[in-house]
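Only one chain comes next, encoded as structure tokens, the form predicted alone.
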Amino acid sequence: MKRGEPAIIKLSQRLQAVADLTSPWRRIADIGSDHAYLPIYLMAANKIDYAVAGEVIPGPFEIAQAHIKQAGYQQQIKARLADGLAAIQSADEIQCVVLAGMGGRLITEILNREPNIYQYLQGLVLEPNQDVPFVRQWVADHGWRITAERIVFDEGHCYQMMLVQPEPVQRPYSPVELLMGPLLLSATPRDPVFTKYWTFKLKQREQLIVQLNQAQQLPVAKLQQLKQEIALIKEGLAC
């Protein structure tokens, strides 16, 4: 680092994996940016030329503004108080949008609100903290394709993230691909984090079935759902 240049923020493992997926795009929008750590890191590392840090809550928005000012990036990173993709203006010429650290259903709701924005976007980096299969299904249903996937452990939690680009999938994703990720499943060699996570989830579901079978009134629908998920996880781990 040269004298006068801002220090590069050290990101969490989760955010670092998200940051890596934004390459090669130089103009990004981080929606739900919170403290604006991601765009500040990318700017300091010379990985982007311009960014929008969107926040819908005043408190985090003000913190993002303060961090951007402290880093000296007021001209290159625009913090905006807005709901979802409404933070993006046509003059921003955004190439890639990041939606990370929120529920999968919220991510798809945000994406559904502004369909016109997809005319010029080249990529979406999505990191849902739940309902990941729901997001993968949305991707396939809306003319996008998953082109990269990552899975990381960070502070006791496992996170799945994906880069998607505007290209329809050649065939529908199968149930096991929706659950576990088409590229994570087909990776050679397979990511050890992937195997560790899904082995844990398999044991967790098997133990839950044992507990539910001891209930006075069997939750039939829940048991059926768990059995289906167990079958898919076994299929994925075996393939």
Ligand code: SAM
The other form holds:
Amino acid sequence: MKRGEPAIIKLSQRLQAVADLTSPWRRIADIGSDHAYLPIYLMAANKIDYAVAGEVIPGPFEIAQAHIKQAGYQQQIKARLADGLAAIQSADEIQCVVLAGMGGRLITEILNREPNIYQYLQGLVLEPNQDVPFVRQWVADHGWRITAERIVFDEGHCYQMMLVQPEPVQRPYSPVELLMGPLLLSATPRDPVFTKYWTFKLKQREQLIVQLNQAQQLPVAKLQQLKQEIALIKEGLAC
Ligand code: SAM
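Same protein, the form predicted together with ligand SAM this time rather than the form predicted alone?
Complete assembly follows, chain above in first position.
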């Protein structure tokens, strides 16, 4: 580090995996940037030249602004109080948008409100903390393709993140690909975190079936759903 340059902040494993997926783009927008750690890290590590840190709630926006100022990056990182992709202006020439740490349905709602993004974006980095299969389906339905995927354990939670690019999928994702991730499934060797996570999820669902079978009134629909998920997880772990 040269004198006067801000120290590179240490990201959580989750946010580091998200940051790694933004390469090679040098102009990014982090939407839902309550602390602006991601753009500050990328700038300090000389991985980007310019960023927008968009945040919809005033309190977190002010925190992001303060962090950017502290790091001395007001010229290179623009904090904007805005709803979703409205934070981005055409002059920003953003190449890659990050939507991390939000529910999958919120992520897709934000994207659906700005259909023109297809025209200028080269990459989307998505890290939904819920409804990951729903997001994968959205990606395929909207002319994007998953081109990289990661799975990490961080502070007792498992997170899945993906890079998607504007290229149509060659064939629809299968149910097992939607659930477990097409590239995580086909990776050789398999990521040990993937195997550990889905083995845990399989056992969890099997135990739940035992418990539900003891109920006075059988929750038939729930049992059916669990059995389908178990079959998919077994298929994914075996292939
Ligand atoms: N992206 C960061 C991360 O991964 O660590 C922060 C995640 S934080 C849980 C989600 C942030 O997204 C919150 O600060 C929330 O206010 C913001 N957010 C939610 N909806 C938003 C929207 N429509 N536009 C911009 N920010 C939004």
